[in-house]
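Below, in structure tokens: the form predicted on its own, a single chain.
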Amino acid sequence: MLEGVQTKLLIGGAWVDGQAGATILVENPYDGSILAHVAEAREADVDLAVEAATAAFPAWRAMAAHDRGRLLLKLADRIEADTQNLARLEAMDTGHPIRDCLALDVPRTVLCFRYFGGMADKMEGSVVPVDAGFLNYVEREPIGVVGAIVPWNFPLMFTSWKLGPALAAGNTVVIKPSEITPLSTLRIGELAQEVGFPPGVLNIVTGYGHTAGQRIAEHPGIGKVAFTGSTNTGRRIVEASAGNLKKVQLELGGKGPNIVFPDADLAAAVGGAAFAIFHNQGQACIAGSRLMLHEDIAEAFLERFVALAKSVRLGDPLDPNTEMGPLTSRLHQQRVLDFVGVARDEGGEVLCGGDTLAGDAGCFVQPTIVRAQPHHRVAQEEVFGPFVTVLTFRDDEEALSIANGTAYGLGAGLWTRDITRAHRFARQVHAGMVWINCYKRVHPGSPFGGVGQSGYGREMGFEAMREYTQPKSVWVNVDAALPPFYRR
């Protein structure tokens, strides 16, 4: 057990233990241990927390924008200074390599709470050419309380992905981490309290998704719903939301396509897809989890690919020479592992991994490189982890057609020389995201969602704030004349 986490449900700037009592175990999915036992909340918790938001947010709401992103500021400054204990939390809660939350999860929240700090008094309004003798202004209002739930595998970036700009556009928010992953949110909690944050403007709810996160996404108090996770869970979010036609924001699966042409620098190009797919275990919805291969350069790449893939440090997450660690659940593990079995009955060829580590107990899989063809599951179907599709095109046309043939559209990658080409498959994948000689780059300035079965809405930028805004218009009569059927 550690000791010092928090474990218990914010409501209200309060810490307080579920209504029911109950509690739900946190796993370390390394070794097996126990982390903690978290308040659970259930609907009657969620009910509170939309009650202390509601009564919230007219003063959040009035404060003036600097004075709310100031606050985003100093909580950025406080996730900064506290780096150490976050990235060693959010290691042991999800098996990520301890070297990637250094370098990645705790620097990419910092910068998003800062980007957002930034633009809480920079959003604009605007004045609509209308008839002769009105003036129309547009202005943006927040939403009102925003409902946040937020995945497992990238738990802290993505609190940040969703606090940042609900909090900047005067929104409060009721955020549910998911119960595999919960601690880094509680502890994003806590600092958010320490530099005064108003009590109510942030709760945070553990809960399991079909109570906690049901009650959310049908709460009538809530007025917009931002989910991240899969596409199955949106389509429920989205059910469940119509009671009171609340704004709905889906970020979910993908099956990323990533191009390699045969003018490409290959090095560069082996090295990215290694990356794009091995990253976080491959459980991120943004991986180039089908690589596509011209014929001509295929087998060169695969031999540098696979030695590659057999080099991996597997290991401690602690352990900042680990490049990959555990997945983050014995049940996906199980999942994923599933899939080597979908693939080989498919007629695919495991090229490496498709196993565990042999005499480990934590929910390791191998990296795993398996040859495929589009129509199989494994190029259908996202995996969620160590394990990329390897398919191979004759010509431009052909990697088109297979790189849209399936029913998501998050993110895509090429890798060329060519820069025609580069900007026409760009502008014809289709991807809300595309990576050119390059893949998985982020910036809170940079819109972040897909198209199709991935998604609608944006993470991230001016896109996000409108997401957490929306438009009044405004009429005045400066010097018009009433229609005479109005004048007496």
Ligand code: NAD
Contents of the next structure:
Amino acid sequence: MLEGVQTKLLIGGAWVDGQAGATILVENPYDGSILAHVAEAREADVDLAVEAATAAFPAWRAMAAHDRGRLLLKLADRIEADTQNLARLEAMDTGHPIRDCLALDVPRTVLCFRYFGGMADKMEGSVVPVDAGFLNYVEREPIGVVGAIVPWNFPLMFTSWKLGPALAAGNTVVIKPSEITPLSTLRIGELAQEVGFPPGVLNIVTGYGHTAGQRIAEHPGIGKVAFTGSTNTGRRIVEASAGNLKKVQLELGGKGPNIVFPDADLAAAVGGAAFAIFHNQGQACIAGSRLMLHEDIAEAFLERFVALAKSVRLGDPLDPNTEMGPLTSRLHQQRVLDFVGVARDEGGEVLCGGDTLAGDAGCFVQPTIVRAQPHHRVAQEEVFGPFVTVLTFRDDEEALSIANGTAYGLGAGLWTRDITRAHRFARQVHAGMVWINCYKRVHPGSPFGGVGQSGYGREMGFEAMREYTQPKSVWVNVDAALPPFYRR
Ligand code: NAD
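Next up, the form predicted in complex with the ligand in place of the form predicted on its own?
Once more the chain from above appears, this time first in line as the rest of the complex follows.
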């Protein structure tokens, strides 16, 4: 058990047990040790959290935007000061290598809160040139209580992606982390309290999806639900939200094509393709999980790529030399390994990996490279692990048709030195984000989200601020002569 970590629910500014008194076991996926028993929030606890968020909303909304921003900026500073602690917590709870937590997860979380802290007083309304004699202005209002549901793959970062814009825009929030990885979100709650967020503005309910999550999605007092997770759960959220027709934002799965053209810088593309699929053990919605190689360079590329994959250092997430940790749960490890069997059954060729780590009890899966055909399940379904499906193509037309041949449309990568081809593809590929000669770049200013079954709505930047507000159009008769209708 970890000493001193927060395990209770944050409701109305107080840390409380769940009303049913139940707890959720949180395990370390590296060694199976118990990290914590956190309070389990059920429907009644969600209801209390929504009540608290509703009560806190009028004052939070009325607060000057720069004061809300200042609290977010203070939170960013406080998280930065807590970097070592948060990185360790995230590494133990998720299996992310500490190296990545220190270089990516925590700094990106800080950057996100800082960006939206600065954004709070930058969101402007507009004045619309309407009929003579009238003034029409449009204000952006907060929605009210936002329900946020986040998955287990980047729990700390996704907490900031939801809280940053929602709070900056003047909403109050009830957030539910994944039952598998709740610890870093709870720590953010503690730090938010330390820097002075008013009670009820941020509420944290740690609970299961089918109970607490479902209640958030259907709650009549919640004006918007922002969800990151699987496409199937996304569908359930949409159905549950229909009762009060709440606004829904969905960041769902992906099957990212990462396309290497024959004129690419191969060394850069090999490294980029490895980062695209092996970072965070491939547990990323934007992972480059379909590696598409032009047939002229496929063999040369694969020789280097397979050698690189075999050299990836798997091990204890807390060891600074570890490049890849265990998957985040035992169940998920099995799911990824099952896909190796699926690939073989369909006639795919496993070029490396495909197994656990010999002699290690952690939830490891070796970096796995599988050659398959575009219609195979492993080229269509999200595996969400260190598992990349290699496909080859003959020309640009075929590349585009394969790239656009899944139900998803989240991220896509292109490796080429030909700028015409790069921009043409960027325009034609079905994706919310395209990376040219790089992969998986994100920034709080740049819109993040997908098309098709990868969801709708966008996180980050001004787009996120629009998602977390609604326009109100106000008409003023300055000196217009009203039409003669109904005059007596
Ligand atoms: P999941 O859908 O199982 O769970 C996500 C969250 O939803 C968890 O907090 C879970 O408790 C909750 N949940 C589960 N059932 C629910 C229900 N019926 N009602 C309300 N909430 C419910 O997903 P996961 O396995 O935790 O995460 C992996 C998935 O997330 C992958 O498919 C991945 O692609 C996706 N993802 C998408 C993005 C993106 O931005 N597009 C980012 C990361 C992960």
